[in-house]
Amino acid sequence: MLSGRAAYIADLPFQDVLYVAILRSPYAHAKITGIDVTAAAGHAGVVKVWTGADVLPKCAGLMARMDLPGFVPTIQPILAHDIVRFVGEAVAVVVANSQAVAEDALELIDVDYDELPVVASIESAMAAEALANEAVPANLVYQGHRCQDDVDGDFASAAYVASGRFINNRVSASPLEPRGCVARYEWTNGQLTVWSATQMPSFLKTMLAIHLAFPEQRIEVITPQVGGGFGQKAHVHPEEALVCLLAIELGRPVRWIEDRRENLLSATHAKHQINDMAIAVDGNGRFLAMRNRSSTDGGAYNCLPWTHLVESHVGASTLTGPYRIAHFNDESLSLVTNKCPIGAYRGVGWSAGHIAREILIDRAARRLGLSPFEIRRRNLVDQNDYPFTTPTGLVIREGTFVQTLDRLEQMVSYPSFRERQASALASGKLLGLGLCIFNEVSGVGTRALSFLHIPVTTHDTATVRVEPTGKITVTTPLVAAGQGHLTTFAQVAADAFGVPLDDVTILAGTTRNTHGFGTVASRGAVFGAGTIGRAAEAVKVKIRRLAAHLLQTGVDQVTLSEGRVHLIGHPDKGMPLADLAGAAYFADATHPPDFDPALEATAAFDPADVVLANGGHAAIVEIDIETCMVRVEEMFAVEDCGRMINPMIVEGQIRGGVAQAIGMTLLEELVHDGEGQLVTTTLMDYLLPTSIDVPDIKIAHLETPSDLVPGGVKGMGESAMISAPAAILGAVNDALALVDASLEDFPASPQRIFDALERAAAKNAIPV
């Protein structure tokens, strides 16, 4: 990657390749009354022009559903054939001999639209005076509850009730490499090969087979280098199905690479929630109950596979977090609007709920005269509480919540911070401190998805083979999108066999390998360790049996280390692994009776229960009263992801997640006007963080190995985007509290900061 030799989708060379350009709707909601493609089809260099009418007989669209009572499924057309439901929805496609010709031909397509009423907000969706998608009655995809405790008594008796309405901004995952795919159909053998920048190659393969009615055994999905995914590439997108249909139709490779404007318009959006939340607190700062009503602006369709439930519905599962909150009452609404569909993005539905919860905890602390550390310390689940069952049914069997809080307090140096805060105020600067303590449902498999009320069964597999020369080959379905997975997996295999890292080769990136759900939901390390560890152990059973036979000892006396198979405690009494492998492959006379010489095994893994990582973040921000600019001065992170395979990769994940959190909370916002038009369609309008926005990040580690995963590994990919946004916005509100101001509408832009200060000045006659 550093040398520039990594091959991404756009770098792959194909002979006789055709290029795709997609015409997208300029309207948020309109009926298509006519399309004239005559001029485009006759343009020199154009090979094919399709509209929705051409695609509909080949594929009805992408069906996304969830097996829950009351859930309303949707079908997203590959190309809109009668009605467009968001700005950027695909309407027609041009295939040409060059990208320039394809894009020029788009200008020649004439489409007639009759505009329809636009549902452009959560409020208008709930009012249901117009339908954003006529397949969804009352604009409601799903209404759910995780817990319906009677909390009225707790709130009535509380010494203080912290409450607010928190509006979380719609954002884009904005991977450095946008989406793209190439498909090639070979008619002589019926093979469809798809190169896609996807996080879920096996799932994409199966969904293409189902939706295109194409034999799955004749599909191969290849994933080259992926330049970031963050969840946006963990979907099946209509464009991927479209490119495959075109390749089958034309018998030539077909290539689609989106540009940044397309990515902002039509790749999945994320995080758009409103949380009406309240926490009841007694006079000692102990939490009595929590109430939350969360609404998701899910866009015009359910994404495949996650659906609208990826936000408010999933977020409700861990809203009480690692705190002892006895009673909880929640409701989550997933609503359709005339916007781009919402989908997975790092931290999924947890980010918004954690922001609301932690800001309210800080408000309660200020009201009761407690430090933000002390109020949390009085309420965190600790060692004496295990196993602790939350109101939503999550069983917490382990965790280092109090230790995390203590470490953060030391790192922040809380007393000296308050002194700095007071002196900064005197010079016209507002300093603030924010915290978040979290637990993360990680390594997401069948049981975790079931707990999240997403009833999906999943597992991954890996194959481990010891070659005749003693080298190790591992095939895995898990692909990397910048996380360093191949290094991590090689370490797992090297440790299992006691060989140097260079003796291990990891084969990934094609569905010719073993099957897996995908690189999503902090599951890479967990499922990599689980599958490789289990397959390696099956091979080691054979190795130990053969070695015991050769060494004339018991199997339980044999171990592997330093590239050798030897007696435990006696490295000199044994042989190199290569010699033993050679005997297994080529020396039948050395084998014990009924010995199977295949030093190869495939194993599946799916955690037997929910795997929980945990940690916390603290942020110190500075607000300039004159400019209303927010600067993150310091960030602190404590992470307990079980036993770390590679600490450098763990810290890289933390740093990258914190950078994304800064962008989400202070800079990024996909803005739509009242007609559903996306206003922020370039990176001049949609502001991403740069290196100057990200401070030094101080990191500390705790390790509580999980007994659910070989090696004690836990996932942690989503942790920073679960927790760091809450810490940053908590810090903003802590700073604003110095002048009796607060902020509940995000991101914390200079305009919103200015408005908050103006409101405080008007309320309290404080000069600003």
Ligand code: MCN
Contents of the next structure:
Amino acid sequence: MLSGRAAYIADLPFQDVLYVAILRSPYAHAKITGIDVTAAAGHAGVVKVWTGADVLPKCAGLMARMDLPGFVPTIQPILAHDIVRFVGEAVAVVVANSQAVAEDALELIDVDYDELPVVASIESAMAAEALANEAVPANLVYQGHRCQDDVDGDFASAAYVASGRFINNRVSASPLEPRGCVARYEWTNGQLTVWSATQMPSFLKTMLAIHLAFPEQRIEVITPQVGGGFGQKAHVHPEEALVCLLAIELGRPVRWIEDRRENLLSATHAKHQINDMAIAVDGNGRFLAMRNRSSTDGGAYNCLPWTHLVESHVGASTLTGPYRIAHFNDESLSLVTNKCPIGAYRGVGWSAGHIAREILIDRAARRLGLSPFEIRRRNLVDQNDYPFTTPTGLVIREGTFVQTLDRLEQMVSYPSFRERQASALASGKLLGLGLCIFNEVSGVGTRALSFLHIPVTTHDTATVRVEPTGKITVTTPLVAAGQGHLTTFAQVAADAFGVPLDDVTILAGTTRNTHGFGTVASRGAVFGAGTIGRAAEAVKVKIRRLAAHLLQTGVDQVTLSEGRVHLIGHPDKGMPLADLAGAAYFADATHPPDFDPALEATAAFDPADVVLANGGHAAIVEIDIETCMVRVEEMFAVEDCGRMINPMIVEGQIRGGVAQAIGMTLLEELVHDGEGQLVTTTLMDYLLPTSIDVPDIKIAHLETPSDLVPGGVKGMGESAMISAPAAILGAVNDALALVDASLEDFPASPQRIFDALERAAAKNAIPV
Ligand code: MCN
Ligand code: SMO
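In place of the form predicted alone, output the structure of the form predicted together with pterin cytosine dinucleotide.
Let us now look at the entire complex, which starts with that chain.
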């Protein structure tokens, strides 16, 4: 990748390829009263123009379901017909001999729109005076509870109730490489080949088969290098179906590569929630109960497969986190609005709720005169509590919450921080410290998905083969978008066979040979270790049997290490793995009776329970009172993802996630005007963090192996985006508390900091 030789989708050469440009709606909500494509279709170099009416008979649209009574599914058309429901929704497509011609021809398409009332906010969706999508009564895709404990008594008897209304900004995962796909249909054999920059090739294949009524066994999805996904590419997008339909129609490869504006307009958005939260605390700082009402501004359609519920409902599932909060009462609302659909983004629904929770915990600590560490220590689940069942039914079997907290306290050197904070204040600087302790539903398989009410069964497979040369080939359905699977999966296989890393080749990137779900929900490590570990065990049974036969000993006397198969404790009494493989493949006479010489196996894996990882973050920020800019001065992370396969990669994941957390909390905001018009459509207005925004990040590891996964591995790819945002905004609020100010409306932009300081000044009638 660093050498520039990695091939992303736009780099792939195709013969005879056609280029796609998509006309997108300029209105948030409008009736299409006419479309004239004559001029575009007649333009030199244009091969095809389609509108919604052309596509509708071939595919009704994309639909996702949730396992919940009252959930209202939506159908997202491949191209809008009759009505457009968000700015950026695809209305027509031009296919041409070059990208430039396709884009020029878009200008020749004439669409007549009759504007409809726009639902541009959670408030107007709730008011339901207009419907954002007429398929969704009262604009409610879902309204329900994860947990309905009676908490009134706790709140009545509480020594202190911390409460607030937290407005989390709408953001985009904005991978460096935007979305793209190429499809080729070969009519001579009926094969449809789809190259897509996707995190979920196997799932995409199945969904294409279902939505296009195309035989699944004739679809192959190929994934080249993927330049970041962060959840945005963990969906089936309408454009993927569109490009396939065009390839089938035209019999030539068809290619769509989106640009940044399209990406910001129409790839999924994320994290737009309002949380009305309250925590009841007794006089000793113990949490009695928690109440939350979470509303998602979900956009016009449910994304496939996660739906609107990926925000508030999924967030509610783990909202009490690693704390002993006995009683929880929540309500989550998922509302349709005339905006781009909400989808998965690293840390999925968790980020916003964690921000609210940890800020309230800090508020309670300040009120009761406890340190932010002490109040958490008094409430964290610890070893005496295991197995601990949270109010939402999550079973915490183990975890190092208290150790994480202790470690963070040392790393931050808390007493000296408070001294530093006081002396900084004296010289007109606001310093703040924030914390978050979390558990992550990682390695997500069937059990975890069903806990989240997502009706998907996942058991990935891997094939492991010992070649005649004794080298190892592993085939996996998991593809990486920067997570480094080629390295970590090779480590898993090399460890299993006791061979050097270089002896292992990982084959990934096609759905041809293995089955899986995707690289999503921090499941790569768990499913990689699980599938490769189990398949390797099956191959090793054969290796041991043949070796025992050759060495005239029992199978339990034989082991593999340092590239050899040998008697346990006697590396000299045995043979190189290559010699044994040679015997298996080529020397029939050496085999024991009924020996199956195929030194390969395919195995599936799906953890027997939810695999919970845990950790915590601390942030120190400085607010400049003159400019109202927030600078993250220091970040601290403690991570317990069980046994680490590769600490360097784990740390890279933490650093990347922290960078995203800084972006989400301080800089990034997708802004819509009152008409639902997105006004941040370039990276000049949608502010991504750069390296100068990211401080040094200090990382410590705890390793509590999971007994659910071969090798004791737990996932961690999303952890920093679950918890670092809460630490950063907690720190901002800690700094603001010095002048009796607070901030609940994010990101913590200079304007919002300014307003918060003004509010505090007005309240206290003091000049700031
Ligand atoms: N790892 C390890 N030891 C462990 C746990 C993890 O060495 N105990 C390694 C894994 O082998 C893998 C990496 O750390 O190489 C991340 O593993 P895991 O937590 O299983 O996450 P996934 O591989 O499933 O990756 C998905 C996760 C998600 S859901 C998002 S969103 C996200 C993330 O990864 N998107 C990313 N990190 C990303 N990093 C990059 N560069 N690009 C993205 O799009
Ligand atoms: S948002 Mo990650 O792809 O689960």
